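Single chain ahead, by itself, as structure tokens, in the form predicted on its own.
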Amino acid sequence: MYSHRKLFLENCAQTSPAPMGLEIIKARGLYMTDVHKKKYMDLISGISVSALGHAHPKVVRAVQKQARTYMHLMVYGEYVQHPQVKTAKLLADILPQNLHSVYFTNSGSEAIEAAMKLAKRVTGRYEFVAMENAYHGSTQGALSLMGNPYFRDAYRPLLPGISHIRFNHEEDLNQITRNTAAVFCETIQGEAGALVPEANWLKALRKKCNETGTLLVLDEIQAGMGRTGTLFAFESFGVVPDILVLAKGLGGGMPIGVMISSAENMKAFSHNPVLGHITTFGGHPVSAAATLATLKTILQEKLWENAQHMEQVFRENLKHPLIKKVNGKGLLLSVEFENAALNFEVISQCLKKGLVTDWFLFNDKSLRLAPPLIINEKQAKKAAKTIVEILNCIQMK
């Protein structure tokens, strides 16, 4: 088969000096096949996107059916579109009562931007607090919240009124005041290396927000949809946000994001000005149909339970002197090594042996493990065994 690699490098804008460059021609379930017919086990799910694996039959059928019925109709919010309505209703049914009004976007970054605007309107404030080593997206507002200066400083000036505090440090919560519109926090920090919060810290954060009239926005773009062992990650920590942001795995491979809050809060977008937040393609019918199929499948199969079990399988089988520790929760895990050089060597060797892994933006000495939620015990053990064998070879050099 003719390779498009040369055209890829020439005509597709590159944001990495060394793109992975896999030329995939087919993907099914846990596996991807390249132009040379080599199979790869996908251990990152397109960065936590393909929650049900690639081309899940129920998602494919939903997409095909909706594409035959209708696709784009009108700017968001003007027509009653059944895939949107059914998806919003199902989300409202499985979330706490204060999270029952769904605003659809095209991506997680866009949902974060919408949450920033909503928090300003609801509170009448404009200051935000975010976390060090937080990642919320690359658009200008989301970038301003980003907690890593290396990735944001080249794009200054950023939005004003944003400060950053340390994740899991209770003393820093005093920086949240009655001038703070919202605190943006990943329930589990993804790009920091699957960093899990202490339950007491997250409860203290919720308490501080209550005391200051500040909205708590939890970003579960990576951690939600069953990936971390509960349907929504916040369920593990005894807190409920004022605004919840989901994306990635929500669409089962199709682009979608949602910002969820109360109907009372969402009304702020309907006046002064009218159409206070709009998006042309947000909640596209085909993406919404894929989302509905994905969500129903996760619920029916209780895939968060599989994520819990597979976490234990990986932890039990990823034992080696070169592994410092395994961090994370469910199927959002990081394998920590002594340094970045070793990590990148392991990632490179994994690719040669048909395992697609990755590093974390803010933690380059840790290897990302975020496979589809459908991975089984045999596949998880095989992946872990391959990583350990690679480490044995490196250790013997």
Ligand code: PMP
Contents of the next structure:
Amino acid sequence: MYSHRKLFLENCAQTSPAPMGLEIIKARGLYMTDVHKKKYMDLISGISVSALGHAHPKVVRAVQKQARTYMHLMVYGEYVQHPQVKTAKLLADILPQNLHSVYFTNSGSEAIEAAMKLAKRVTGRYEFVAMENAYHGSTQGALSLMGNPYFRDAYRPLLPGISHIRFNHEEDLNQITRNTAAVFCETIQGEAGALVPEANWLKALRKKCNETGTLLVLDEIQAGMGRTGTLFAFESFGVVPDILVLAKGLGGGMPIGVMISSAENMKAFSHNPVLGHITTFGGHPVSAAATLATLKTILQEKLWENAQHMEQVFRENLKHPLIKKVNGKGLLLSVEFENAALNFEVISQCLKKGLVTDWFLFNDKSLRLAPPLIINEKQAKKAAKTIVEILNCIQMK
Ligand code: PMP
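Follow the form predicted on its own with the form predicted together with the ligand, if you could.
Following is the full complex, with the preceding chain placed first.
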């Protein structure tokens, strides 16, 4: 009998010096089961993906039905594929007027790349402004926007004309000029540690973009789809972007991304050159069918309301002298500790007790809590109680 773990280390390209290495054989709802039959509560949703939990029956049914009907037919944008059309229409129906045209991709990074290209065409400019500690993906363009030098600089040279400003600092907005094609901003910064902006700052950012003819791109790849207490995170802050980017939770566990703007802006992709942005698999029918089922379920069950409620449950139950602060919004929360060593100790103890948590790429002092949006009060209380018990034990040592 061969060991899957050994093969994982030998034959699957490794990107982490210390992969979590969980060997899951089944996942349903909030829980995952490993090869040793140990059950884990998933408090990170595969990094903000499994919004409806694992293998939600409605998503599974949609996937099975679509796989039987047809899978790949043609590269994106040529055939009228019903799952794509219905998903785009539903997104257009629930978004503001200027966000009615949906370009489908396979992933978040690809949707960001598409947004960068569209902004160049619409404005005729090439400079971009992004935020310090921003994460927009790992492809060359998205990496150029990344606001963390450690993860970015080994891959230079990157795209020219990109500068970074501080999130939530009004004085930095002066760096947005008439040469700026677009500002890229996560509505709530994920990898920085679930950092919530001041509403006034986001409004000032919107105003500055209007004054300079710059497009505002909001990346809600992590913060969208109900996770942060409203269906779209920007709804809480009274701003509307020119381009909205979604992925992760959108597909209910299937790979998909979207870049949404006005039909007028999107026209730039269809002339000079024609086929200005091409993807073979973007908006794959099976992923699009899963997305439609996910979106309908989120809307029917108003899962953003549960996210608001569960935020309160976590906040009320996560009280301990070793917890400095709970940051974030809805079910994109970060539990901040004094230092990274304590955080890693808590994460590893959580795993032993069957709770999957994580740190953040740019914030290793904080523990990530981003469970499926279907988590209930009893489960949230149990998770918080386990974390507090772990902290009690650590404190007594
Ligand atoms: N933007 C944000 C805010 C993200 O969190 C991520 C993924 N962690 C991405 C973009 C990139 O998405 P993907 O990994 O699907 O390319």
